[in-house]
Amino acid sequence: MTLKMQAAVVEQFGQPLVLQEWTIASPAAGQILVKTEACGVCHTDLHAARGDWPVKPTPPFIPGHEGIGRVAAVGAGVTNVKEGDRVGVPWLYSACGHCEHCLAAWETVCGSAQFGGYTKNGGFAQYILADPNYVARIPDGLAAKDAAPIICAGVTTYKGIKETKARPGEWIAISGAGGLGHLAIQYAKAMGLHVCAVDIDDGKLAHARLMGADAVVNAKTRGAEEAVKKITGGGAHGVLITAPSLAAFRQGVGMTRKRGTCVLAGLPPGDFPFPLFDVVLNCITVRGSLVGTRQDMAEALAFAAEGKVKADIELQPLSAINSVLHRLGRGDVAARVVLEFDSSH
């Protein structure tokens, strides 16, 4: 008997996702099949569904790169995971394992990397095929719905903070206090940093205070960059830009301390409006950061398992995916939405 699953599918860029029944594939050699319990919704899923980026996925495809579940079946030759293990299928779906970047534990920039919910079908489905060498191992006691945002938003912000090189006791400015930013604030505080949260939404700034931010600045106010400099005594040692906004990118560089580091984690469409004069005169480092390695993932999940970081989540069924993506595009999602799946399927 051929078994079927429900999936939310991008058939055409810019159009609503279509709920369809797809055949549940059996894992080939070196693959595993994961029964989805929860999957977070990320702004990247919206970009994927719209075809916003220069390198586009190929429709039809299933988005979602925050899928958490249990291994339902393993293919031939798989020895590092077994049926029943709890895993996450993240953005970094797989990499070659032998290029200069993989050998240096920078598998996220491998030229042969595959990406969940983008070049490989993802977690907006009741089952996911995955590479057992790149799944996240979910710690005991961490619920699927709580783990889902950590394997993308969590590891992305955690790695971004590390890339700023800011040390305990120094200041970090986090631009964008929403889905990624509210986690970044918690990671930064757990890592011993002083946090200034920046956003255009006063409600999100109030939430940032609840998450532990030491100071907040509304980016729409005149002199926002100078306000951050005053609070931090000359500019933040590190700036992490999570907001998918070109204006936030330019403003973030202006908030960076001399010889500080501004890390870009958001991915708005378009070209970065680079303030070259400021960067050169102030010896500022501007660095991109793409999710995190498998080791970064283990560390990010450990913070969550220890209760030091917790995503604010809104639970929705898979059938609500188009409403969720529409709200995400309007900026009408306070933190993270997680899709819950019927465990009886």
Contents of the next structure:
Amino acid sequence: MTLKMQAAVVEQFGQPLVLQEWTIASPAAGQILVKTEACGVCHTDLHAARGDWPVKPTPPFIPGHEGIGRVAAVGAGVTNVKEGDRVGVPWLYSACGHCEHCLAAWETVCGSAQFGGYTKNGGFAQYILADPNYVARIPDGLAAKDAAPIICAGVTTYKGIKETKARPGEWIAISGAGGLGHLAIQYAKAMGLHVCAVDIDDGKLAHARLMGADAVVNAKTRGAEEAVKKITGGGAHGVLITAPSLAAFRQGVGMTRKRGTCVLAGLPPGDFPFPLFDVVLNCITVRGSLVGTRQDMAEALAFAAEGKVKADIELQPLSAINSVLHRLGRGDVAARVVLEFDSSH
Ligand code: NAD
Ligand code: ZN
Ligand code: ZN
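Could I have the structure of this protein in the form predicted in complex with ligand NAD, to go alongside the form predicted on its own above?
The complete assembly is shown below, putting the previous chain first.
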């Protein structure tokens, strides 16, 4: 008998996802099959479904890179993961393990990396095929729905904060207080930083306060950069831009302290006009950051398991995916939506 699963599929860029029955694949040698319990919905899934980026996935594909579940079956030769283990299938689906970047523990930039929910089918489905060498180990006591946002939004912001090189007692400005940003605020506080949250939505800024932000600035108000400079006494030592908006990038550089670092994590389509003069004269470092390595992942999950960081989640069924993506595009999701799967299947 061929077993079937429900999946939300991108058949055409810019069109609603289609709920379909797909055959559940058996794991090949070196692969595992994960039974999805929960999967977060990241703004990247929206970019993927729209075909926003220069390197595009190939439809039909299943998005989702915050999928958490139990290993249902293992392929031949798999020894490091066993049936019943709890794992997460992240954006960094796999890497080569041998190139200069993999050898330097920078597997996130491996030239042969595959991406979950993008170049490989992801977690908007009842089962996910995964590479056991790159799945996240979910600590005991951390529920699947709470772990889901950590394996992309959490690890990305935790790594991004580290990449700002801001030290305890210094200021970080977090631009974009949504799915990534609301976790970034909590990580930054747990790491001993002062946090100034920046967003265009007053509701998100009120939420940012609840998440622990010491100060908030509405990016739409005139003089927002100056406001951050005043609050931070000359600009934030670190700036992390998670906003999916080009306007936020220029502004984020303007919020950076002399000799500070502005980390770019948001991925709106397009190029941003680089304020060369400001960057050179103020000796600012501008740095890209992409998710996190497996070690970053373990650290990011440990913060959550220890209760220092907690995703604020709204649960929805897989069948609601199109309305969730629509709301995400309009900035209408308070923090993170997590798709919850029926465990009886
Ligand atoms: P989200 O929609 O949950 O949150 C975005 C937030 O940015 C919202 O609160 C919104 O109000 C705010 N915002 C919009 N325009 C702004 C502006 N001009 N200034 C300040 N804030 C603004 O999205 P998300 O899931 O947090 O993802 C954010 C971005 O990060 C997306 O582009 C996504 O693709 C990218 N991303 C990158 C990585 C990475 O590894 N670099 C990982 C995950 C997501
Ligand atoms: Zn993501
Ligand atoms: Zn590699």
